[in-house]
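The data below hold one chain only, encoded as structure tokens and taken in the form predicted alone.
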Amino acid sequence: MTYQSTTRQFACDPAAVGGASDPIRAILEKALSGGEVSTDEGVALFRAQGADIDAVYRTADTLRRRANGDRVSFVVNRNINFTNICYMGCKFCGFAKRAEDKSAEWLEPAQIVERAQQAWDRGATEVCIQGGLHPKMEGTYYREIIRAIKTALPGMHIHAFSPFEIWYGASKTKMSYRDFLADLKEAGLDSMPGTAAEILDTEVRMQLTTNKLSAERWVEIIRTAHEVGIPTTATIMYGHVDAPEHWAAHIALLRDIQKDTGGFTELVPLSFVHTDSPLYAQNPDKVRPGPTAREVDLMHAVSRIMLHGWIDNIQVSWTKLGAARAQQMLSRGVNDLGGTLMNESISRAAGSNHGQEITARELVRMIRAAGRVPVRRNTIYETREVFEHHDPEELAPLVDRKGRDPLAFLEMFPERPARAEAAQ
């Protein structure tokens, strides 16, 4: 089935574009116009300078508004990895433990769904689960997660099981893509997250594991959870031994998938933590910490221009960035701040400190003080609460903060009001 683009034609808007080289303003008023942005046309906006930069990040903030007014939205949820364990050898990954690790973690079917329920007692829609590929677990396992947890708690939503996850169960049971994922649809599976995308480039991932799925396996697993009726999101992890090269063709990846299924939700822009990743520091000489703060501003603004129309929920992710980071790239094209997590394992594995929780009043605040309209959304973006007038219950965070804040940023900057909503 093939899902037709909800762009409409636009007039070019000159105050979006002003300031532009002529090669980048023909690109930004195609866009703007409605037209779409071919992979080369990505990597030029993904090359610009000077001038150009500001016009790509106004026009992004333009299709940002024309898609998702001024509301900014976000989920209450809780991350649970249920394994460390795993022996994949992702050269990126500080996660994973090896099972006679003091610090390696497993959870039996209870704790998770403790773990949920402490979540939705919190006021949670939505828990995510992932873990590693411990290589004694079962196929069924991932089953036997989610029927514990829609025992207990029939109206969570669960969110699981990267396509790496599916690929390793429907391998432990020897069932087909289709039938596995059919078969975790039948037992409550809601949506999957799409991360173990990294790079959607078999030269990119070779040099970031041997062992990992590959782009084709990944797009496959992808498409097939799509058909069965398994929405999912789409990640990129950028910012290590790839170019803008790699990222346009990423994007317009995801772009003809969308094109072909409609099963994303979202893209989430994932930055490279080196602190503690084997893969920067085994080889400092040949790979980069982290993308720049421009190459992070473009990834969205980008992201945001080539995907308009097609995936229109950009979400920007504070557990790599920051919370004042992550504000920021408000203007670069997001609509979305991600998930309130109360617990993260993978970001801090890696090196993050960007902590583990942000609450939903926090949340609020950010998003207030950037002068948008605070909405609290389901996994699949349904609007459950717009935060016009009121505010969330406040909640202290579930984990020890050891008096550490991470919206201290924003005493420096006076709670600005929302402006008035606008979908063109």
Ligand SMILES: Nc1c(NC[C@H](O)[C@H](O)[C@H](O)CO)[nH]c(=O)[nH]c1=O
Given for the second form:
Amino acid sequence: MTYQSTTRQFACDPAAVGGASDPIRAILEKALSGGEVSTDEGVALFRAQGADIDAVYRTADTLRRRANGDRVSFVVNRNINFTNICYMGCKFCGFAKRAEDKSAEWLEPAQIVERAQQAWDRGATEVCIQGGLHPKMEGTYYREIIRAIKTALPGMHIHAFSPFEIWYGASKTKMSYRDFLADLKEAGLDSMPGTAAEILDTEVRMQLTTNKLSAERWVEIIRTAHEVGIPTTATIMYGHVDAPEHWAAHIALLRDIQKDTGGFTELVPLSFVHTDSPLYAQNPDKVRPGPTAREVDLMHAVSRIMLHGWIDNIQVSWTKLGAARAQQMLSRGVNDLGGTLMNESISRAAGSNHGQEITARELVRMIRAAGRVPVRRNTIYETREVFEHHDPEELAPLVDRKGRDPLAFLEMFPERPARAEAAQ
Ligand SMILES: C[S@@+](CC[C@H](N)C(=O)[O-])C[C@H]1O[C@@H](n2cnc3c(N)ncnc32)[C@H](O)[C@@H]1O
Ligand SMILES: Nc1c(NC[C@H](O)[C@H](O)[C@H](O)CO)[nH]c(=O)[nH]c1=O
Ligand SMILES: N[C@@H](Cc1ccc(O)cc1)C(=O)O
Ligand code: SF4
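Coords for the form predicted together with the ligand, given the form predicted alone:
In what comes next, the whole complex appears, and the chain from above leads the way.
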């Protein structure tokens, strides 16, 4: 299965590579003529300095235009984090709580459906569901959640459960990954987040996590999901104890998987939010406080260059970077602004203060201000609406299925201080 229309155009672009040093120029010319950038070459791009950096950005922008034209997409979705109770102890995570914590949360199926229904009424086409690995949770709960939502809202796309949650559910039910995934698909699971990837490197994972599934297991579960017909996103969480070598190898690994399965819909680079993360608090000398601005720019640009023709949707995370920086990434190879989210809690729990939702109206405004054409998509990147004109009426069908002003719904989910409330 392949979820992006790949426009492989092979032509060098002198304007893109102009001013670059010979070695960087050679790599960029190769990418522009349809060649594959190796892991070592990816590392060289991540280490670019001076005029080379601009050439990397221009090349990423050229490849983005070839793959996606002027369109920039987003999806109207809602995050539902059904529990934050988790004892897996990932050191970077500010979201996990102990059962006795005041901010611990557990949602019953009826409450999950209620949130999904509210999202549907606001025009959401997707619910993105992830949670902690609650020690007392049954492995069958994942299926139960899917059945409850699909029964109430058959048209809602369910984007749910990271490979770690799949590992947990399969272990608890004593099923193979394949059987567990096929069963969830049969119940109505439409796609999965490719989270829990962090950095797919054993040594880095040893510093970030204690009990998290291994890189090999992440790959196995993702491949199996693709094989049973469940598309997934792909992620990389960067800017902590990692280095360019890990980033380039991680992206090359995603590319190899994609060559075999075609099951990735997008890559979302997730910048590490350090503020309320135990990893940083416990070791501020060794752990970086998230990526630098240069690293954020390069992560999006090099991802575009290395994945061109394989994963053609590069998403920026507005919740990690904020709207202004997210908008700047549109000139660094990015063609997707992700989801409205409605209730973002993972970044907020780690100390990020970019709010828990962004309206579709605001996303359209940001895309237009960058000179691009806004497109509302569904989860698997099928175009739903193209906003070609600057007519405000055009935004009317965007969000609300009940004919209400979408902005009025902000009252339904009043903005609360980021850290006072760990999970929503
Ligand atoms: C919080 S988990 C939820 C799903 C499940 N518990 C798991 O770990 O796979 C989802 C993802 O959030 C991301 N995340 C968690 N804490 C973060 C932080 N401080 N900064 C950036 N991303 C973070 C990680 O990539 C993680 O895999
Ligand atoms: N970047 C973040 C996302 N991105 C995922 C999208 O919202 C969407 O679910 C996906 O593109 C499939 O359509 N989600 C988060 O919860 N947090 C992020 O930081
Ligand atoms: N939930 C993740 C981000 C994410 C979710 C779903 C995806 O498909 C991709 C990325 C976070 O907030 O860090
Ligand atoms: S990242 Fe996921 S598994 Fe790890 S502690 Fe946080 S919620 Fe639990």
